[in-house]
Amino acid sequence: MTALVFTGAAFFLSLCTGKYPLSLSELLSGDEAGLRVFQTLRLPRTVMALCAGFCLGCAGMVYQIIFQNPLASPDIIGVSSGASVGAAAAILFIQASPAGITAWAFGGALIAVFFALALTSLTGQKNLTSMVLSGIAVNALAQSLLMALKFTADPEKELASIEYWIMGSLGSITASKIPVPLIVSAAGILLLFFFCQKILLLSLSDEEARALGVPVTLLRLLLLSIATLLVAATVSVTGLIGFIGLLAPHTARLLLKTNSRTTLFLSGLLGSALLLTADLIARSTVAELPVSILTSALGAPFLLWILFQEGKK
């Protein structure tokens, strides 16, 4: 309940905070300028932050359970790197509109994931180790392509646009950008909650899960695809936002001491709260900071704490 109240408060503050402050009285009085800012900029940005945080929190928990690794993240199978390559290619080669960059980033993320899964299939060893190694290979390849694209970019225009996209920001969110991500995210989240019990069974060893009648390989690929779709839909619009998918699931487990459907929901809720809060702080600075700077500043100490805790065990 506390997390729900905090998220609701952050959502309301996000609607009111910015370079053009809004108040409830202004909106109710029909102030034309205030309504325009609210409808075209403030509401879409806040809704996207809520949705993106929820998706990253839920996807992070799924990755951590499937890979049985508390440090698993979208990078583990190249989602973020693939999205970066897609966005950079759109900026560099076709001078795409913001909508075009979003579409290319989404395509790049999906291509990277399917490539990683295809490599896993070709090895003939459809286990966690081969998936992780395939993801590392795809991530390295995508990073190489990204560096090559940045090297050929115009330093004054294209390179700056690529770097700004990679840093992640909610500042460019408008109403026209969010319908597709919202639809994809809603469908993906519903599927994750539908398969929640199956997800939890994957936290067992493969032998134990198979003994319970779980088609481990097929289910793992299906759930990875759904979680990846959520991440791709998010980062294709916001750019890369780090650590939400790591922080939210861990905090949810610390609070509930278990993996369950409630933990999955709390992971998403905490992801929304973290991203809304980070975005509030980012837009309150003199020069608006990319939100990923703040999420990384929060995430790095938390990651070190996790490493120390694992070392004690």
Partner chain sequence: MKLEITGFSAGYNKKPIVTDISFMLQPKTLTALLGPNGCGKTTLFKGLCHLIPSSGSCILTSDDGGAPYNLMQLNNRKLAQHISYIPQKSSISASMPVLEAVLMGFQPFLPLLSRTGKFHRVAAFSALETVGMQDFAAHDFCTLSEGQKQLCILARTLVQNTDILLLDEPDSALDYPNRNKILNILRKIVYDNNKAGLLILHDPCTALNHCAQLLLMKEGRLIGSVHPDQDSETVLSEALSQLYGPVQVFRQHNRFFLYPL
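Positions refer to the first chain, counted from 1. Since we're looking at a predicted model, the values are computed, not measured. Rigid core here is just the name for the largest C-alpha set that superposes within 1.5 Å across the two forms. What changes on going to the form predicted in complex with its partner chain:
Relative to the superposed rigid core, the position of the CA of residue 155 differs between the two forms by less than 2 Å.
Once the cores line up, the CA of residue 218 ends up less than 2 angstroms apart between the two forms.
Alternative state: the form predicted in complex with its partner chain, after the form predicted on its own:
Next up is only this chain, free of partner chains and other molecules.
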């Protein structure tokens, strides 16, 4: 069963990657130069979708284990809201180019998480609850800041840019945008796989883990930083992509019924599959749809279908 799903997901991915000529089949019959141009656009975009989906899937699983909460997603300590504020500020204050928006979004995400973690240690209680509460506080602050920025934005152009960014899209991905996120993601993913056994240790209560000599606070900080870096790197380039960080780990766990390296890998794979599908549909309709609309629209029925299948057994 596992192998079947695994192969299915992998096949799906290669299918998506190979669907180059499909959406614009008229171009294939056209000139070779045109095709090459589209390869430079289509290929980076597909690669980014693969990478981003994988990052979000893996990071989502790590967040759910660390926070011992199946509803945890990367938003829980403010990555997404921080990135949104960064992007909005970039659009408003410096009329930034896409690269500038990316940089500011990345900065915003890291500042938000840093803030949340700093708040946690300031309270003196370095346990999970205080971390979640700090995350809630930071999210609230970021949201109000974002609303303030949107309020002062010019409704004609700037506000639309901000909203469009927040909805997430892979449409503006070109070859030049790929290397940095790809390298950061690859490094982060490798680290997560390396630390997989240690991640599971954080599913114990603080007391039981400490009694086993596990440096709970340090480990939590380390793993959260890696996962957050993955999400921040992804989200700052693509905008916010919702639901994958929540859905992919759940589905992977539902299928494999355990938490292990394989589950982490499957979670990443499912994230990629979902994002690739969503992006495919997003660019195939009349207008270039933001991808978050589709990740939720596709993801929810998929999860229900899986639950249905499991219930039948």
